[in-house]
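Next up is one chain by itself, shown in structure tokens, the form predicted on its own.
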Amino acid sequence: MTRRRGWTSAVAGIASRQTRVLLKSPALLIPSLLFPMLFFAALAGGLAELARVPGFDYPAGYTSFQFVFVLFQASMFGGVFTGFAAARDFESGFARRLLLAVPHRSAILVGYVVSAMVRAAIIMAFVTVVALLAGLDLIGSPLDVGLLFALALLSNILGSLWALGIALRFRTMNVAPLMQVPFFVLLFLAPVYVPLDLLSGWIREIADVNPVTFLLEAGRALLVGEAGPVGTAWLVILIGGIILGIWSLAALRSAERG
């Protein structure tokens, strides 16, 4: 019981510290909010004419179609930004003191992940309010929409674990592009601009096996209350979380040895 209480206290302490740093630092919070807004304006506004393409039949319209992408993008990159925070903690020396002070090593990892989910929840709420003002149409039932937000929030764990695996191995902000680029590639090789059925050629072949595709397709289906690969999307979260969890735990051991 004492061990469990110590683990929980460590998780809460790390998560609350990271959240306080975020909320007290406009230089950290504002880019996290503006980044998805730029995507939303560029995609939902600048490319709205794509809704006229023959075969585009998404019931809620192009704004809602792109909202789902921006929601997942914002959540995942909220996790990536937490990798930046971990790298900064190593550069400042705080993370090394943390390794000495916290005997439950997994608590360090979980604390960062929890703080990433708090960051993602803040960003997702902001994105949703802006999207509602821009004409977001929520056709699905409250349960469907709730599942969409749960799925998007949990996708944050994938971004967090990937970026933490990089941050803990290299322990420097110099590798920040390595945290971001793989997720950019995965996101933009999915059906971003038009539905999957309208893609063709090599981009369609890649999109068919891209795990992000299942997340976006499930999210868009839930938003309008239609059938979609929701079960597969949950498997992507589960299997991806296990694989990236192992990856980040191995990186934590590397940081401890370093």
Given for the second form:
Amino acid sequence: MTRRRGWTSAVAGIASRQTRVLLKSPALLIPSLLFPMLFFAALAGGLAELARVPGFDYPAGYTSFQFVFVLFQASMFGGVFTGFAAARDFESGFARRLLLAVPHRSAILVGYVVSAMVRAAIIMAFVTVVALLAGLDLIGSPLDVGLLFALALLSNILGSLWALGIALRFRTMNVAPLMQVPFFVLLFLAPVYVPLDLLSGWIREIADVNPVTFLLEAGRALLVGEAGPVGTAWLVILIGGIILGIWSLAALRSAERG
Amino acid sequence: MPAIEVHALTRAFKKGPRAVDGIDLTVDEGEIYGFLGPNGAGKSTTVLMLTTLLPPTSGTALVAGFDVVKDGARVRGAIGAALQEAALDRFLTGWEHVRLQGALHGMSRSDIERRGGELLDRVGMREAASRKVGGYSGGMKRRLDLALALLHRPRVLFLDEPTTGLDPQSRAALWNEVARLSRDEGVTVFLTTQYLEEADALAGRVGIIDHGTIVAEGTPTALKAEIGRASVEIEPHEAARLADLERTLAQFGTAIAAPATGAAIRLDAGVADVAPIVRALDAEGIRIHQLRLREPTLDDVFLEKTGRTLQGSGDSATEGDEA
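Requested next: the structure of the form predicted together with the partner chain (the form predicted on its own having been shown above).
Zooming out: every chain and molecule, the one shown earlier first.
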């Protein structure tokens, strides 16, 4: 067995186990599906009148405008929920099996991240079907829309690396709020309800530097095939991935020290 | 080359005493080594260090020839471990655990199926393997855990209190399998236990650990022979004569721990002292309610080395802030 084959096999094993558990226990999957649906219903349904605000000129309509937010939110929180799963594994002792058997332990981290992406893909598919039924308008080219979904799926990595960093450091479910709250704050300090240009005051100043803003603005631009901060969004994913990758690897070392 | 070689291995925790305090030990290939001690003595901490789950504070440990700190990946490839709590996922079936374990070790799919089936048969879990682990009994979980630990054909097997909580039948089955592994497959077994009879039945050599240090080591026979002398425990018919009983017995040996209702001594002259003791008690008018003569056991060895009995010493011990 080569080192690479062993590593890949461990990643696949961990990701496959997480996915099996997720599909076998609806109690674990339903919250991941329910959260974005509630947001979608509340934002796209309840706040649809915001589309009449002067200056709101999103060509695909308010439902599509909110779909992008819900898509990113669902994907990122798919990653956070995987952090919960890792914390549960440490609490139950199951993580010891992984730490004992996997020769190169970075495979554990990557295995969880891959399983988070699978989870996110399931949720994103579900959200998209519901949004299409609710009137989602995909104006952009297939390539643009594909890039939107790729961007949203990769943002899941940021959520999972952050949450895994917390889970591996504290190894208990008691820190679940620490995994969620920063992403809630980041998401809601971005242009959630109206485009960035319509925000003003302190929230505009924060939104201007909030990395999630670039993801949402790029996503909304891709959905309708317009120009937007797409390059910056990819940079956010790349830099965020590197920083949070280092953060979660350090947490793995902390877990190894016991 | 020894399968396990440990020098001055130490683990200190921030808020506790040294859980393991500079132990040295060597386990030969194919040997079953019993690591005996009460709760909190340092057994599990030692296992965690030897299996790369906890780094030592100082000292060195080689397992299967690899350093547990510098070459952890190779150590993990060479060992199998079934720890105190069987680390199983209640949502997965036995077979799904087998496939996961095989994947973690990088085994091919065909090898996992072949070896997994063979091991599930051997531990009597083939039929149950298609059911979710959540419905398994404690004994079934232990047996599955053992099969998983053996899946990748480890050279060294760590079993941390493998029979705790098992019924006598499951315990006997597990003993048979462990003995067979060592005898037929040459697997080195490092077995921690609080059960004296387990160490006596299985282990070629025994190390006794207390407060983080090894207080005795050798074959069970040699350790018991070191103590050498039998002991006698007597309960008087009238509780009021207990003090007289103790005074009389003191002429024949050294007092050792006994139940509150009686007295016990290690016999200076061995079994030959029993008849004179009975005569002396008769002469004093002390009627005997119960008399028990005991050959030395590993508990006696523990008592001799630590001043405490093994079975009763666990409660006061601590193992610090374990991971």
